[in-house]
Amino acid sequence: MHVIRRRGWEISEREATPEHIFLNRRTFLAGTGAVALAMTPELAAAQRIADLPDPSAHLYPAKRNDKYVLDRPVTDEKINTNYNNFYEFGSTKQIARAAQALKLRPWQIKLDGMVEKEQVIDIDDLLKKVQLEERLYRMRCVEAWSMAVPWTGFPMAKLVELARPLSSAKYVRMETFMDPSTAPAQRQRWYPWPYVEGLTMAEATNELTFMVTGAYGKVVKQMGAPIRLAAPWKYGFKSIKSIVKFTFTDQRPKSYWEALQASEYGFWANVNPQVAHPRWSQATEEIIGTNERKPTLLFNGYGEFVADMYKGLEKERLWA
């Protein structure tokens, strides 16, 4: 069995600062006061940034989809607005505050490559071309834990519609954003930003993929806001966050993980208890807050909704 041993920098989920404080300025200020805010100007901006209005914020919460049921209970709020990956910030859970620099307007998303007519389009202007909806998603970590999680998006199928892709394209690159001033971690050149994900154009269409805007009922910035990927069959690190382009292509993308550690990190990345990660099993998972551990399913339990697509694919790496 696996075991899950913290590292230095870690801390548990019940320590976690609750939400309410990272996101709420003037419980922020209440608690640290405003003498403590001006000796640290960057997150000063970032809180400044924080208190902007949300352009989309009456789109939420939208109605559930029931179609999507999970086998365990949502996850707390608390615990996963506050344990997240996300390494242009660093390479902690704890990066929530941080997030809150990231300016979410304007912010344009490009549709190039193999497509009939190359666009850009605001991200306020393809929230006016889809319907959000709430999906209950499993979420499965390639570092053994697991989380579930109450998504607001629109299914990835739609923006593969506006795009207009040529028949002959492939594969899907994403790319996050570049902004070394505002994402800190974005300063080290040693990793290979930015971040880029990929999938097939199968995968791309299939109904469980899903374009996430929000989560538990509203954006959250260190989720992946304004516009990230959820592929619940896949590992979390397949996840591409805060995305601002999308290429149509007939190569296969290299994604940030397998671009870093190949032997390690595979494009594929499908949920699999059959097949250890190098360094640890994957035959169990650690529910996030709850110190339970559970087996691990094939595809994260939606094989019924994807697994048809790998069939012919035995010589692929389809595993992490």
Ligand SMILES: Nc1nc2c(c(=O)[nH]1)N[C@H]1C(S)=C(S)[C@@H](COP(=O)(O)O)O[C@H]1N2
Second form
Amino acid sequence: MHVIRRRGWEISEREATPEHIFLNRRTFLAGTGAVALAMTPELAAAQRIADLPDPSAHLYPAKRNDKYVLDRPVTDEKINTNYNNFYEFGSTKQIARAAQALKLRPWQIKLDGMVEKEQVIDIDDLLKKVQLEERLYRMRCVEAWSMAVPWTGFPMAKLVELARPLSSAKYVRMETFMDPSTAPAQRQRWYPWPYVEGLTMAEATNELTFMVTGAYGKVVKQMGAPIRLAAPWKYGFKSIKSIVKFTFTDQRPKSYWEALQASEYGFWANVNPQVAHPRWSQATEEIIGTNERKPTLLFNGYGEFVADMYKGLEKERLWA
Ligand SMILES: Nc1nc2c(c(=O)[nH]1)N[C@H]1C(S)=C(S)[C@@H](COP(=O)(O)O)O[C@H]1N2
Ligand SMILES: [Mo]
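Let's see the other form, the form predicted together with the named molecule, since the form predicted on its own is already up.
Now the complete complex, all chains and molecules, led by this one.
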């Protein structure tokens, strides 16, 4: 018998979108179809009031830090800013327009849990306490595509310093805003909203771990403004967007994707081409905006910065 097997990279975009398939199945089961993508009156109103002048505009463009170099060209800005995962605004990649409803001010960030003193800090006060820089990082989505992004931001270690965690804190749990009137997909109650992610304290204070405030030299709503994570050695879903809360804890946080499908998405989610996702190979990646595929690199090529953190943890599920 001859079995025709498609290799990992032959799957169509629809199929290659794990998060997408999984969510669509749920949408289908719930029988609500594309309701989440419809333009609601609330969304239309939000778009009108969302376009106030950006008080952080003068901070851009920030000076590039040349330490972090790429092995490929930066992804074309138009392509990158129109190919996004931001499930709060829908389960397709074409959420750029809907995401313009996101109101970036006022934006308050809570620093709580195991800290010397809980704080609520306004994004503009936070921006006064940090030095923005630009870094070129690769970004590898678990769906086997990648980009190269000029992020603007500051080291997460700086944010941890400002939060003053207790020495007993082992993890940082991060949470995205919750506002179904702005982000209509958050009305879909069968998802574990709000989006949650977590890092160990060692990961959060690693020099690579970057709090991102902009990309391509400006604020870009659909890329997770006003503040998101970039942890470039991990699959893209770890890099949580539009964060409103950092909680220091001794409990390992359960992420949004882990809550949805623990058999496919774990806590560590470090990039490893040799460990396949349960439904496809991770050996290569489609470089978005080109017709090229490249072999995927262990730790997405960032092993020199991060590999040491995982010594002694070999028995854990580090690669999903
Ligand atoms: N809050 C939130 N953060 C998120 C997501 C999301 O849907 N919601 N998607 C994740 C996934 S799967 C990826 S690949 C990246 C995409 O970032 P980009 O749109 O800037 O490429 O954001 C991550 N952070
Ligand atoms: Mo992703």
